[in-house]
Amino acid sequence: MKLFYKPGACSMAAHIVLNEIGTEFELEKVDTAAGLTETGADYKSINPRGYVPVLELDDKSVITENAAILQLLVDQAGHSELAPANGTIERTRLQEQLSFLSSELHKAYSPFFSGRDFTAEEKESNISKLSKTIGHFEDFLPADQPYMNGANFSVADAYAFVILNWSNFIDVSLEPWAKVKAYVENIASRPAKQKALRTEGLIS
């Protein structure tokens, strides 16, 4: 199988998960904005949307969107701990979760990733908006354990830890929330979070 990715984005979370399970893949650089892989290919032939992460499974199918990518990566290698069973309340609280850092999270922190010039009152309005919903993520965060579903890393914190390290990149500090920071910091020390950062070039 194939990741497409951009360094730093979104797509790190299932880059994350794969060195997790230790599955076998390829990896190809994407350069969203001029619409290009590196090896020259036309990525919205790929990915109509112009987005990453798609994974390109073995007959060259596709699938896109981190959540349902995620999930299918785990499932495929058998590996329970990282995402319950189907059918099971804990998988259809991960699928909360999931839904909550693709639709709140993700979406509270684009903003800072358009490109553009804010007023004083939009980057005011844009903080607000991203303060409240760390706080509601802090929410999901158990008292005494180092995850979301308790003691075991999930599919989700792989892709929530990506996500609210994009802090370091809009100066926004996680001070405010004890529980955040301390999560942070404890995924990054995990090896395959390391190694996703060497490989995409973020890290020497």
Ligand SMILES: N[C@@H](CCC(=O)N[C@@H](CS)C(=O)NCC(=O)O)C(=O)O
Contents of the next structure:
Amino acid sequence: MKLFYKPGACSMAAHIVLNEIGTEFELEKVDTAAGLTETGADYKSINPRGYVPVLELDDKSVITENAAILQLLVDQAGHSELAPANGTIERTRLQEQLSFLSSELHKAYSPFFSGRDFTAEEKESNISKLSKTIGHFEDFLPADQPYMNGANFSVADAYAFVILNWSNFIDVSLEPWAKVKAYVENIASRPAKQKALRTEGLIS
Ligand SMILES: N[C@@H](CCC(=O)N[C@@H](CS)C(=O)NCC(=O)O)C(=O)O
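Show the form predicted together with the ligand, please, because up to now only the form predicted on its own has appeared in this conversation.
After this comes the whole thing, all chains and molecules, with the earlier chain placed first.
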């Protein structure tokens, strides 16, 4: 299978999970602004919506959307500790977390990567919405446990880490949210995450 990715973007969640699973995969970098992949393919022919991630399966069919890709990776590999079994309340809980991450937390960061300068009023409003959403995320975190679901690292943790790590690029400190700060530091030390960052050229 092949993951179409952009360095540091939300596609890194699937990259971390592929490393965690230890399965064989290929990577193809995408320049979403130019609409081209690193081999010169027209990216719109792969994902008409133009964004990453895309997972291309061995039969060449493609899956889009983080929440779907992350669950498929685990289901195909049979690594149940990264996602509880389908049909269980624990799996529904994971889907609840993935939905919150993609539709709330991810989107609260999106304006900061729009490439346009904010007016002072817009900046204040965007920071205020982001702070409120990080606060809501903190409510998902159990006390004295390393991950969202307790002791087991899941695909939702991989996705949450990638999103929260964007705080470094927009100069937002996670200091006000003690549980979130500790959570990000926990995940940062996982080898699968370090490997993904190195492969995407973000650390040496
Ligand atoms: N709904 C999509 C959103 C994916 C998304 O927002 N991708 C961003 C990167 S995090 C992207 O490719 N944006 C286009 C760009 O950066 O030019 C999902 O959850 O997979």
